[in-house]
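One chain follows as structure tokens, the form predicted alone.
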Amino acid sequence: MTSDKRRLQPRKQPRQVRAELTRQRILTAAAHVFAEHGYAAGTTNRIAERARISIGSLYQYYPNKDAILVELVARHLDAGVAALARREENGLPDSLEEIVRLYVRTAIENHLDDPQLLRVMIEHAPRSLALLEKVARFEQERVAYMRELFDRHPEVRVGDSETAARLVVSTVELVVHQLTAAPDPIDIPRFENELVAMLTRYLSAAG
């Protein structure tokens, strides 16, 4: 277990600006190679090469490529969290409806810089213990947030604010994760209109 954890772990944490930098330049580096040549063929040498430093400064860094995939996945997990935090800081809508659109656009914006990387990290991250506990997270807290807001809202409707939470942020999750990901690539304001119709229906409908 503890070697396992240790392997999927950063092998140096930067203190200054310019070890920071390098490590921003690999985890960069490394989201153009895994999209690009895919996870396989992703190998550290192309990654330290794109990067433009030397193999032995990448593993000061990152012990493989599996560690430094793990954190382009924390990174992106917290991305969304920031771009929701952001949103919701500015106010929520009034309308069920607008509620929905702003959390169902705020997840699809977070997932379409580079499909090809999403394909990556959906199919070849490590579960890592600290990106599971991550993620777990994430989703308790969404699911909190969403609770409390169906409990005031006058519009919904359903008789369980709490099954009701989980269903909404695990089917924006894995619905926009499956979706935008997918090699066809779909329309995107018709798949952000059908899944906010979807779901406000579902919330609004009386039991």
Second form
Protein chains: 2
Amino acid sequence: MTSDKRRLQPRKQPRQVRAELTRQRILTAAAHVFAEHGYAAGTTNRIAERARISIGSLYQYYPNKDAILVELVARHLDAGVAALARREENGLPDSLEEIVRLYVRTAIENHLDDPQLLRVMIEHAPRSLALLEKVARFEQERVAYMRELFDRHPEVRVGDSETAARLVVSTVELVVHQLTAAPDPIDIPRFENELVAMLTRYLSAAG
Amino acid sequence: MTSDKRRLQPRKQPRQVRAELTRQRILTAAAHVFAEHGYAAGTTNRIAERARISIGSLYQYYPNKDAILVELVARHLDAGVAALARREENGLPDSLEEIVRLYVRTAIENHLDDPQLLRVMIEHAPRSLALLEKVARFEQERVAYMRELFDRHPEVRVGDSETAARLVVSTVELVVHQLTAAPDPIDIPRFENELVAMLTRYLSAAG
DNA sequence: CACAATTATGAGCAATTATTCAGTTCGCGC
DNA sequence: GCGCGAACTGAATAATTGCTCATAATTGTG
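How about the form predicted in complex with another copy of the chain, since we already have the form predicted alone?
Complete assembly follows, chain above in first position.
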């Protein structure tokens, strides 16, 4: 139950394709099980069962339950970074509103995959030292990136770009998550518009 | 582990002062234990120990662990409603910004008590049917109230007041919670200013 | 004081869970 | 097709947890 497990690295370096495959099966199964039952009720035996491997095999690849979720989170964060980078390949739009929209839309798409799993990740983060560090570092980078962007862009008028960046990053992350994970379906495009409008007006208004 | 326990009501109607006292001890202890260990690791035995009563007594007042958290949530929601009502006793301010500030500040104060406990409440809500219903009803009321307020106020210019109300309620709740529960201390007044600015500009800008 | 109702006790049960390990099977180079 | 390490197996273990119940203590009442 403690968070500071010593070894979160895989126990075994895979040498055969078989091993790599098993590792992937575990992750996929874990994603399903955690999403459906939550972290506490998502038992390692259930994960192994769903992956159709023995519980012993699971513990050859992950030293404990926490490590599995940590890897899932790491992969999710990486996917998010990659998605944003891909969208920026052709350069950012000029207008602030379009930049904000790009950012918001990427966030939405990233959350649309599996909102339930994401909920588990977010919920469990504060109880896992490994996750806490990983997520904190990620958010810091995000804020720094946003801040730089705000500093450069001529439409942006805010007193303190650091505070503004934090507020924007938090708001997008939280609101998007809540909306996509909400039990009752929601008109996504409309909320995207409103969220973009709110952020754009905030950033571009005179201080 | 299932959420739909049949009886969430206290098992016993207290007839002596002693009983009422014990009940309060349990709640106070539970608040501390849940805040410190989270829901899963916040065991009923630990709660009883902290309340300095026997585990048997605990189960005379609450049929199961879930019921304890449900009552804590109910009390928190009631306190929130009461706090807002108290602030509105002398009438609302005229300017939109001041109304928004009043709302944001009340939310902050409500979260400042015990952010960790609040985190547990929020996290566990989706796994408990009783909590889910309670919180959903509360949020609906909040949204309806906000919407009506927006419809009346001359400074508010939004296309769809329902969507705007939802966005505002969600944003305040989520951002305030994240900020107050954040591990590193944060400049609360500054964030209050920025959040108020963001919401006000959003609501008052021309659609 | 006596008696009944209310409240408190806590050892222990049943169920669940993460994790281990002794043994088996598989795959690949020779 | 042989041998050896890599990969897999799953029954067993130790620990934990929510909760019960038979019993005891306390309180109010006539």
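Computed from a prediction, not measured in an experiment: that's the story for all the values here. Numbering follows the first chain given and starts at 1.
- Regarding the hinge between rigid parts between these two forms, the matching entry from A82, E141, S161, E97 is A82.
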